[in-house]
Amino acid sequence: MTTIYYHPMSFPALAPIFGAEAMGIKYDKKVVDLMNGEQKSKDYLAINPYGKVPAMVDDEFNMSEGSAILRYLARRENSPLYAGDAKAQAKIDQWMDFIVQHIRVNVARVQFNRVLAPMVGRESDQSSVDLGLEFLAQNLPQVEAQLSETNFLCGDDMTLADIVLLASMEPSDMAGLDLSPYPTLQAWLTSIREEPFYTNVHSHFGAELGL
């Protein structure tokens, strides 16, 4: 049995959840209580010694990191989300890395300082917000340009790269990101959030917590 450990406010942890849904995998999902430090408990550290989400247990096999879990599940299932020859898969990997390194990390800067820091009584760092917005302004145009040419990041079919992009953009509304310069991306997000693999998880980011 496959079990994915996550938290609904951890958008990196939503990527393998969306991926499992899109691949039609039977799995259990368990919420890790980050606010109360469950990620540092002895039991959880036995699953993921890094003390973070997501993590996955597949029978006796444990692993962490959302993109790695996605690739593992796709290979295990021989999924069309990670199909093709070495060059096709490399293109998927390229976009996954681009999203994680240049989009997700900067969305996280804005989300943490605008949303999470006030929730946990920490002072927001406006300079970090400004830096995140600066880098997003540099890198989101690349995504907009690609989605203006093809239905998905790697062509006309959805791949793991799109799952990572969706998960990375999940906090955009909550964090007050202005996506008006990227109308194609906005339309893409609206459309993909209507797909069953998304609606099976939640109606919107933060819905599980009543936000």
Contents of the next structure:
There are 2 protein chains.
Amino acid sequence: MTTIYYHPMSFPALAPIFGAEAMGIKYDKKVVDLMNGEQKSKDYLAINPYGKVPAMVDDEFNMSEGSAILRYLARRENSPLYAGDAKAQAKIDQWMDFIVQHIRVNVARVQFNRVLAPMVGRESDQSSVDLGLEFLAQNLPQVEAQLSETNFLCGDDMTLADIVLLASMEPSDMAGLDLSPYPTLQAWLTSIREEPFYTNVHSHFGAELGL
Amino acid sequence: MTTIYYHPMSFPALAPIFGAEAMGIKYDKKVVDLMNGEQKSKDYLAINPYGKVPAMVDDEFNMSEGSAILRYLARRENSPLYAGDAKAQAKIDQWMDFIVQHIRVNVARVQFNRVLAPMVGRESDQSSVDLGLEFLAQNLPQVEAQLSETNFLCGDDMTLADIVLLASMEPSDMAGLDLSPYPTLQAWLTSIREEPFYTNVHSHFGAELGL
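Can you swap the form predicted alone for the form predicted in complex with another copy of the chain?
Now the full complex is given, and it begins with the chain already shown.
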């Protein structure tokens, strides 16, 4: 049995959920109550000693880190989402890392300070928001350019890189990100959010919490 | 011919260099003059349209992102640094991502503001230093605990995860990081820096610049 531990507000944790759905994997998903510190509970630390989501348990095998879980599941399932020769896999890896390091981390800066910090009573750091927006303005044009050339990040077919991009962009509305300079990305998001692997999870980011 | 583009002060870019050395690959390395904006030059953008280091050209094939380059080279060489069954590879992936996202990014916060910002005449951001140190204090104990259990991050043998950890810790002296709470990590760093794949590159971080 495969169980994925997540929280609906942790958008990095949505990547393995979307991935499992897209691969048609039978799995359980369990919410870890981050708001009440369940990620630091003894029971959860036995599952993931790093005290973070996502984590995955596959029978006796425990692991963490969203992109690593995606790669593991894709290898186990021999999924077309992470297939092809060494060069094709290299481009999937490249985009997965580009999205995590240059897009997701900056969406997180904006989302954390504009949305989560006020929710949990922490002070918002405007300089962190500004830095996130500055880096997004540098890096989102690369995504826009690629999606203007090919239907998905690595060509005509969806790969793990697209799953990571989708999860990374989940809070864009909630965080008030202006995506109007990126019409191809906007259209891509609208279209991919109509796919069953997305609608099986939720209608929109935060829906599970009534947001 | 394999060419890796880097800069000696970009410690993320050292990961594929160390990896190529450890795999015994014949390669060229070329410095991109980041201080004078060469990364945004027309010639370099033809190599890496994202204008960053590292990048790699393997005959006609161009790619970027250090961990992705490491995976590509290891697959091409069928290297034991990224081998084993799906679960063994999953643990290598997990540690590579953990190091990049929870260690390297925070070393970079400290290094940038304490060392690089003054060098390039930018203002240092103390709150970013503090945040980096706070996250390192949370996450380095995980690395210390793992290296206290096994010789390398994923067991008795070195893997790509160790290469990423080594590169990520390169600026620890220069950035004034206190590693005394992590004696196993310190001993591991001392030992791994005596390996030929390291000494072939430099005697210490910054040596190429006389630092």
